[in-house]
Each structure stands twice: as C-alpha cells, then as structure tokens.
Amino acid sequence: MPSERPDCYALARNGASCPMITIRSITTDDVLYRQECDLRESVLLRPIGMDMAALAAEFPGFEERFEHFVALLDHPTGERVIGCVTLLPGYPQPRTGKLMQMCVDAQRQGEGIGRRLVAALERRAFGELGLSSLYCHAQLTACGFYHNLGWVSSGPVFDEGGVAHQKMLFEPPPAED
C-alpha cells in the first residue's frame, strides 16, 4: 500500500525540503532507458510473470513507438529513475493516444510523482500533438489515481494479464476564446 507522505509540493509549501526530482521525455538510446525498463519490469511486469521480452512480443513495434517519460531524482552518484510513464500517440486511431506502463518505485509512492508524469504526458499529448483524447488501461487499485486527476471510468472491468483493469478516458476541457 502506497505510503501517505506528503508530495513534494505539500513539503515545500509547509518549508520543508525536498528531493530534487525532474521529470522529462527520453528514448530507447538515452542511458535511462535501461533504468526505465528495470522500473517496469519489477514494478508491472514480473509480479504478473512477464519481462521486457514478453512486453515486446505481446505488443510488436510499441516500444519503439512509445513517447518515454521518467521522473529522475537527482542523486549523489547519478540520476535515478523513480517512475515512468509512456504515450502511444495516435492509437488506435489518429488522435487519440494511450497512456501504458505507468508505475513509480514503491519507495516513492505517495509524494505526487505519478501525478507529475501523467501532467507532462498530458501537455505532450494536447499541447504538442494536438490529440483529443486519451485513455489507458488501469490496474483497478490505480482507478482513485486516475479519477483524481479528472480521468473517468469507461465500460465493465476486464482482465488484463491476470489483474483485474478499467479503461480509463480522458479528454482536455475545450480551450476558451
């Protein structure tokens, strides 16, 4: 169960300190990337039996498509990789995108860092790319996240990789003149 820390926020408008922590889009070449997928493996994928690998074959061509992003915290030894999140842009149709592979380090849980990424996921894909929508696959523990952050619930609840998920769908509220 997530920790019920303060966000990184809440601390520094209370004088608190923080950790430096940034957020920001990479690629499969960046030297995170391979942090990124060790994030994913341990927080998504192993639990429900599956690696990188079998990622890959379940969805051919995705990761290559995916828009990456990574919270990072600004570490003594270099920067660390504590959440990430990935954007399929134009899926399934043209302007539409999927939000997939959301997870922060269980350590970190509960201090706004998942909020943070799916904001910078959300300016990428209304700012930047012009989609109209989104809409991800939620674990159901994760639906309070999603609704919190103005995503509604879609359709019944279904099974995705042995847990329990609810299509989740977000659309921008129109921009004023």
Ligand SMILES: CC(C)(COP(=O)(O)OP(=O)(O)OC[C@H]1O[C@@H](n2cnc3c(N)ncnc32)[C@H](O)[C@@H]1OP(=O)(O)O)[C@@H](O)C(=O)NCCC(=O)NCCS
Given for the second form:
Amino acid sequence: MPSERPDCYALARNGASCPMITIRSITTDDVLYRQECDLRESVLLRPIGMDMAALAAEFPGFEERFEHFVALLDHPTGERVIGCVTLLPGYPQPRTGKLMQMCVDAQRQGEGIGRRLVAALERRAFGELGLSSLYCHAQLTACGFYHNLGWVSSGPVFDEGGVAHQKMLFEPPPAED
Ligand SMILES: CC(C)(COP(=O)(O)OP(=O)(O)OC[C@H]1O[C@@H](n2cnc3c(N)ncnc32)[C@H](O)[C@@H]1OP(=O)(O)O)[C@@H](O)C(=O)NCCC(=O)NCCS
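Please move on to the form predicted together with the named molecule, as the form predicted on its own is already shown.
Okay, now the whole complex, with that chain kicking things off.
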C-alpha cells in the first residue's frame, strides 16, 4: 500500500502517527477479513443490537462492494486487526462515496488509529478514485471524531437501527495553484 501522502486530508490536519501500526487495504478473501468482521461485531454492531447477518440484511450487497481498510498490529503470533473502516465508492452517485463500519478496538481508541484509517480511505477516494465528496451516517457519540477530521454535519439527527445518527460530509479543499 502506498505511504500516507498530503492527499490524505485527515492526516494532513494532524501529523499523528502510530508506530507499529500499519494500515492496509484488504479484500473479503484475505485471512484478515474474519478478524475485521469480529472487530466490527464486538465494537460496532453488537452494542447497537446487530451482527454481520443483520447488517447484510439491512444493506444487501454492500459487503461485496466495500473497499476494506484495516489497522494492523504486528504481533509475535501474527498480525491483529485493531481497527477498520469501509468505503462504498460510487454511492449514491458515481463521484461520491460512503464511509461505513468505522471502529477501533476499545483498548486502542484515542491513539490516532481512527484518524489514520480515515486518511487511508480519503487517499483512496480522492487521490486514486477521483471522487469529489464523501459522506457517512455517524452515531451522535462519534460526530466529534469526524468534526475533528474536518467533516461537517448535514441535516437533522435521525434514527438508524434505534441509534441517533447524523449525516456528515467531507469535500477536499480546492487544490492550491
Ligand atoms: C470513533 C472511533 C472510530 C475513533 O477512533 P480513535 O482511534 O479512537 O480516534 P483517534 O484517536 O484517531 O481520534 C482522532 C481525534 O478525534 C478525537 N475523537 C476520537 N473519538 C472522538 C469522539 N467520540 N468524540 C469526539 N472526539 C473524538 C480524538 O480525541 C482525536 O483528537 P485530537 O487529534 O485532537 O487528539 C472509535 O472511538 C470507536 O471505534 N468508537 C466506537 C465505535 C464507533 O462509535 N464508531 C463510529 C460509528 S459512526
């Protein structure tokens, strides 16, 4: 995976880096995908009364279309997934994308890992895919995280799966001459 460059806006806003943690893009065929799903279930889905099957039922076909980004901790027994996020490119319009399934292991939150995951996703979305904007449905408790990365709230608070959410948007700043 290419190194983090200035076109990762989340990272450019703060030079945070986490030694020993690498960010990688994986597919659902990767051996690490099972770990990604386990993390999503334990940190993100079960606390709101869902699991991977319920997610697939609510968003049919999304899992296969996602681009998956994982944060990996190097460990003597093998790499461990300690954070993840997914990108649904070209949704709902060809030049936009949706960030989904953002989570970091509860023991490792607050270390800048979430920021690096969003940076990798932004780099892919804007630097490689040429998307013009991203959005997500953020749980209200996580809105501050996205605000911190330069995303902006849009529209009213709404219910999704029994949890209060708000739409958040990000557009890269115009390129300087
Ligand atoms: C939200 C989450 C992904 C953030 O990941 P993280 O690795 O802990 O975040 P980072 O350490 O990269 O934080 C980046 C910045 O955002 C801030 N931040 C992180 N979580 C925040 C929150 N919930 N509210 C306000 N600010 C937050 C950090 O303090 C940090 O600010 P700084 O750069 O000024 O120090 C993580 O806490 C998590 O998995 N939470 C549970 C699941 C969840 O809510 N997922 C999002 C669903 S929409």
